[in-house]
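Encoded as structure tokens, the following chain is the form predicted on its own, with no partner shown.
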Amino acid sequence: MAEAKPKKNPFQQEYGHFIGGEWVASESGETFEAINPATGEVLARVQAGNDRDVDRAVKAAQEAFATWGRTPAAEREQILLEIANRLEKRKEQFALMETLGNGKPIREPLFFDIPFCVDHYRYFAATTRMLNGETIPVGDDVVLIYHEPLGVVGQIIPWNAPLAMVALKLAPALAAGNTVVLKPAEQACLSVLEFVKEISDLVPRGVINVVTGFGPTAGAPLARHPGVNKVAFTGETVTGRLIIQYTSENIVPVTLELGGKSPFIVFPDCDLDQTIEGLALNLCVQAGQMCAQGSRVFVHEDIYDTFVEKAVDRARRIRIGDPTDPQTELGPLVSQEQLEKVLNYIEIGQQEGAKLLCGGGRPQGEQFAKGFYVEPTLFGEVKNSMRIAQEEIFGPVLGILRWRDYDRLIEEANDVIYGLAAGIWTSNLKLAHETARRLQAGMVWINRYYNFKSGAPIGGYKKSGFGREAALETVKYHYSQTKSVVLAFGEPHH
């Protein structure tokens, strides 16, 4: 484990929008405060963008696309590789920025988020040379198929993993030759702004633009701007519906990665100790503020009591505290609003008749008083019809459901509006594979949860959205458009 990081504020006092290669103030002159969720302290002031700022950014991106869209693949490849190198060289600093701005324990960005980002930029650097088309002979004629960039891409990301979300969006967009207007979440945008400052010299002016602000005043104008050729959004399902409406005004493609209520399925032949550690990770990662969280824990009745006993013991031993301390496992939620939402769901679970096994409130102690902390919380005897089993809580809260019949298990696991992810814990790989095929989920992990890999598509079924990230298909089909050119060599038809 790395040494504890210094707690000195590494941020500027104020940040501008990044538009056309320059840091500029919002036209309204309005700003807002970026808060450290562990302490409540103000880290910096950030521009509160509006439709005029978005318009400036889109125009800068349009102008840059005229050149960037024709940049050779080898040049785009080298830029993406250098982005990865810059991030890797400063991984400790960027990990600290993520922790201060978002609240996640520093072990997460240091050992997962930043390495994932570095690998992601390198993966998509390689895809720049894979955007080759096809040649199809048809009789005496030849069909040529090309994949060409879309143009200006609007990207709207959430606050739970800022730099990882930027990587998921920015890397394929640049690889395909698009220009970008990015709107990070207002709750945690400082690491994003510092990252853009770090790489701003690598791309021509206007290729990457960032407008900070709130969803209704900055995000919505970006999604409905007539100069945007595609929108990519990660966030809650309610906002996803609005994004679809906005993009329909200009009839442009959209990809959505939305909510989840994923099943975490435990078979009686699992490695129980390994499964319990997977459960603890499931509770702690991003304080449960993860769309893919396995929040419905289905445990076979033969091991239910033993599982619950071990799960409660492990949850109570989770180290809650200062997220800059590398020993901390669980940090605060991102905001007061999120804190109130999670505590409300915990109350709902008790009203519904679920058994509160551990947690359920705010941790005691002066060190937690100013932060947005919630204890790791487990509910037992949960029914799949309960709200805490159907609705996304987005916090360190898991519900444990008892199951006996396999077919009924599959039915209940699929009986939610979402279909993002699933976890399966068993030593029977044939059973694991059969179960994975029957689950309505875009990602299934076997005997290890949150097992993301560059090249493995990320995305969901049903109301978890559509489109896939992190894979070759992302750059080829979601950030490019297909053109067919037919060459006639034969005699004309009469």
Ligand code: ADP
The other form holds:
Amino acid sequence: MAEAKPKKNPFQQEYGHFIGGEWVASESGETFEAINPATGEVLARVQAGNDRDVDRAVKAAQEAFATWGRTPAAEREQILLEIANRLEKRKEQFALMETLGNGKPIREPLFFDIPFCVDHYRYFAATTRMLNGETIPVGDDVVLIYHEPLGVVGQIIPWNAPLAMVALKLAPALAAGNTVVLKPAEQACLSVLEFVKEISDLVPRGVINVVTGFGPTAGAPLARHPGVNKVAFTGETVTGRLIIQYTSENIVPVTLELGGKSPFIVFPDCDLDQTIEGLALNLCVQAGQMCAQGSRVFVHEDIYDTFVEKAVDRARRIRIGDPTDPQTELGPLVSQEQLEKVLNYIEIGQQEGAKLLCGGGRPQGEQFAKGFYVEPTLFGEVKNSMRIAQEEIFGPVLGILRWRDYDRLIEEANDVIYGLAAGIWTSNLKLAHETARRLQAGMVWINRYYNFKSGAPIGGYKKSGFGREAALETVKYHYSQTKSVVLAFGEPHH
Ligand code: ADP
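Please supply the corresponding structure for the form predicted in complex with adenosine-5'-diphosphate (ADP) (the preceding block corresponds to the form predicted on its own).
What follows is the whole complex; the chain from before opens it.
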């Protein structure tokens, strides 16, 4: 029943940076290889950008801003709608590119990432018409409030969901009338480059620029470039801290979406089968390399044993393998580095005394030999103080914790440095709502995990960052600046 697997490499042999509407080589001439994480095969060569490439891109974006910043909202709306249409039309091809470039099972981009992106561009097309200001009469005087674009926005994104990350960044930036210099992650940038190629004729030259390369050599110069008026970053908390330092040099606003260690809270009255499916999703989506992964699974002691039994049974049935196969649920991790990090945490969990319930290593077999695969792994009897409960693992590894007292549960759920997301599973919606309000998390999903919606703000509390994406406030407050104009119609004060 599996469809024939496409074998052809859909990528060009080499990609340039995209600067000022042209595909150009790095000034240094340096390139690096983009690797398929399922096979280790080289997919293409991409440019290793440096500060000179970033400088060219920022200048192109500055030039383009002079006119793009003044385009009527209706024009930007149409462009965003057309971006959505183009992506939708070539959905299968883009899904394949996403899978080859980052290893995620093709069912994810096909049914989740790309529909999300398409909807996202449409949502932000609509926001172009909502950037109205306000009029405040004060006596005889009148205050006019405008939301104006910021200028050049530098955007640095990770590898775990390249096209969705582009959508989260690009859509609000364009909607508000900014120009963009985007630095995709070095581990997975091919789908991003192909996407930009697809839409490049829709916007004037220099409105969208892409510089590929590594964090310290291409990302840092972008974040600290004096011509950049705002930085948006998604990635690790440690890198986020550096980004704040860089942007402090030029005093520009920054939005950060960082790490997480989100609670996934199971009440005894939950629909157990649905909750177990939610758990499987939590293990599988992007092989667990999701900042919002519900990696601490709090299960009420009344159902703990049954839950664990069902969870292990489901985890053992997860179909792991070739990500281009539509049946595959769990693909490889993105890189050797990520593989080593995850295996190391599995080791740490065992040393800390957590009970390894299933998985725990690399799957056996020829088909897995060259890919960065890890088995779906569950730990039981995890304590919230353990490192595997406090630190972000970023793999198909979940820790199950036993809870009894509700107040203590809330305390423990909040007892991490992060505050990105949370999941709640119960048929008691009053209880779910109370719990949602007591959790320190920017996103709470009740009875369905990863239930992202355009319009529902994405972002974190605490060390998971600040600023919100995916919502009207994004375009109004994070991609625009506010100006008040006061008209004196009344008599002078003196
Ligand atoms: P991840 O674990 O998701 O790779 P990172 O924070 O390392 O998280 O990377 C996210 C993005 O940040 C990538 O595009 C990466 O190249 C970039 N990056 C990494 N280090 C830096 C840095 N020092 N300055 C700017 N960007 C960086």
